[in-house]
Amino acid sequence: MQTIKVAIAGFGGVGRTTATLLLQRRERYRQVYGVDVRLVAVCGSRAGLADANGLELSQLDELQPTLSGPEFISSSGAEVLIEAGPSDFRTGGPGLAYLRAALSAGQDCIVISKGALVHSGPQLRELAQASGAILKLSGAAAAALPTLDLLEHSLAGCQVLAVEGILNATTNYLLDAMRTQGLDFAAALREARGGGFAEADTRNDTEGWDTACKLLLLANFGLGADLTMDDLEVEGIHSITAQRIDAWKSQGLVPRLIGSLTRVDGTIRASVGIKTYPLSDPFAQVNGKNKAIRISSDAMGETIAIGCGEEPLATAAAALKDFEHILLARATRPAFMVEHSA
């Protein structure tokens, strides 16, 4: 039986349910691809832990001081990154520096932290094509959601025309909220802090930027587009007053942070603002913490995606997927390429 070596790092609360899961299924990988996954390798950005044999549950918990970095995952022998960790569209980093080294020598990546990729994501692009490695992103584009997966598999081979998004759980929640209990912004930002649904740093996700990085990766993954944070014009919530909401409900609407992509003259153009729809759209439907897409093609007209889960399994969930679609991959490589990516 072949075995598969896999690494993460990141290992906050994403990277050790994405750990736990991966283990939880090693006989699901035996059985349905035959092949022996063994976690070689975590680490969070001052400690680790490796065991060539294959880690354990029990052992998660003992993480090392100064196990950590790029090196420390390349000298683990693994054939399969998953990148999970802090976020930073600006810099890139930390991912950046796991996911070059990775890409570089040919291992596979499955990437859940979405700065690397809006940060340097046609360099990592290049790079995986150059080495002949397998870059995934699930996880990063909306996790639970399946917004990828729809415009690389269910609609292939269709010209895409525009793409609709409510892709930020908490932006969703927080306007939800103002509907539905006449609450202004601050005390509905409250209410989601006090309920758990809200990091005490909403910036990123109130001002639109956490939506604005999940579309530039479906327009730069998978669309082909090259779009930076440059192209976009990004409006948050902020602004959205109780008087708005009130205003829009007497009209029988609902506001929505929308990331919108149009193709226009064969040129793609990327958006995030609020969008309002009436009721009988499935999007006002779309409630609490739930996320949607909605892609329009041309031969397969409206294609319409509305989900949720619980997180962090959610979006581990979404990481392993694309496990389970390396796996597939790797079984059908010639035997040559395999070698040289192990």
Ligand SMILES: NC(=O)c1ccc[n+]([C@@H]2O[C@H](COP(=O)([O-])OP(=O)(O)OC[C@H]3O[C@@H](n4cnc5c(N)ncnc54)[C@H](OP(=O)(O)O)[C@@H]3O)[C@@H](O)[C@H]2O)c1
The other form holds:
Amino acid sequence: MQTIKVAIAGFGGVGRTTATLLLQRRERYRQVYGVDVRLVAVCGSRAGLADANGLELSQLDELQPTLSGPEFISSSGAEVLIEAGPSDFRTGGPGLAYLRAALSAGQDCIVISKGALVHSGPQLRELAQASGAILKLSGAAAAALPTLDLLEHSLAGCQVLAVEGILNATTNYLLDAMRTQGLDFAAALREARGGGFAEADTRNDTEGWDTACKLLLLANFGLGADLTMDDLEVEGIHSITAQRIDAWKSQGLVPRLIGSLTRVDGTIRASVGIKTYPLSDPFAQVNGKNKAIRISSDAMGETIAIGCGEEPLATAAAALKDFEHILLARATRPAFMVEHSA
Ligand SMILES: NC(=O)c1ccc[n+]([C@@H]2O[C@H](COP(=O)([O-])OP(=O)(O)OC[C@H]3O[C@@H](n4cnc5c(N)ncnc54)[C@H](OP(=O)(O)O)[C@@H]3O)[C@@H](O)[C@H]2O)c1
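Since the one above is the form predicted on its own, can you give the form predicted together with the ligand too?
Starting with the chain above, the whole complex follows.
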């Protein structure tokens, strides 16, 4: 049976959950794909663990100091890297060095953090093309909500005319709380933090940057655009007043923070901002921490998906959905390309 070695860089909530799920699904990988999957290395910022024969669940709390960094991961012999470190779209974050090294060496990569993909997406895409590596990023592009898979698989062959998405759960929750409970933004944020529905620092979400990052990934990796963050107009929800919410409510309108892509004269335009929907529109019903995407195409009309899963399990599962796509692709990839990445 063929062995597939996997490494995980970034070993916090998502990285650990992904490792656990991967090990729990080993029997499935044997039965469905005929491969013996081994987790050969994991690391955080300062410590890690490696075993060429494969790590077991019981070992994952025994990280050793200094075992970290792109060289540590490449020396593990992994054929597939799962990157789950912190996200920083202004610098690319630590993920950038891991991904450059892995893709240059022909290792297939599953990316969960958005930073490197937003900062250097086209360059990473070119590195993958040059080495024949597969680059997958469902975990970074709204995770439990299928987005890139709809564009790549479900609508294959169609021309996408427009995309709009409710791509950030926290802002959707806050707008809903403002609308249904009559709260202003500050009160909704306090309520969400009290209930554990929002982080201590939510500016990345509420100022629209998280939505913008996901939208950029959909444009560049789903529609083949070459946008940078400077090309996006970005508006958040932090300046929405209770009075505006009331006015929309009295008109039967529901506000959502929307990432929009439109094709104008063959060019993709992207923006993030508030849009309002009548109650009859499916987007008006996407409540709480749900996310949604609506894609308009020339031949299949409108396609809508709505999704939400418990985190971090949902994101780990999205990454391992990518892993199964890689297993399928490796099974049909010419032998010389598989050898190149081994
Ligand atoms: N949480 C979610 O539900 C969710 C959903 C979708 C996407 N994401 C994305 O997934 C990523 C991970 O999220 P998380 O919640 O797991 O974050 P987290 O708990 O803060 O974990 C981040 C991990 O990255 C490690 N790290 C930092 N610098 C590193 C370096 N130079 N080399 C290797 N590892 C390094 C940290 O190591 P130390 O422990 O040593 O600091 C930590 O293990 C983030 O980019 C996030 O945006 C998260």
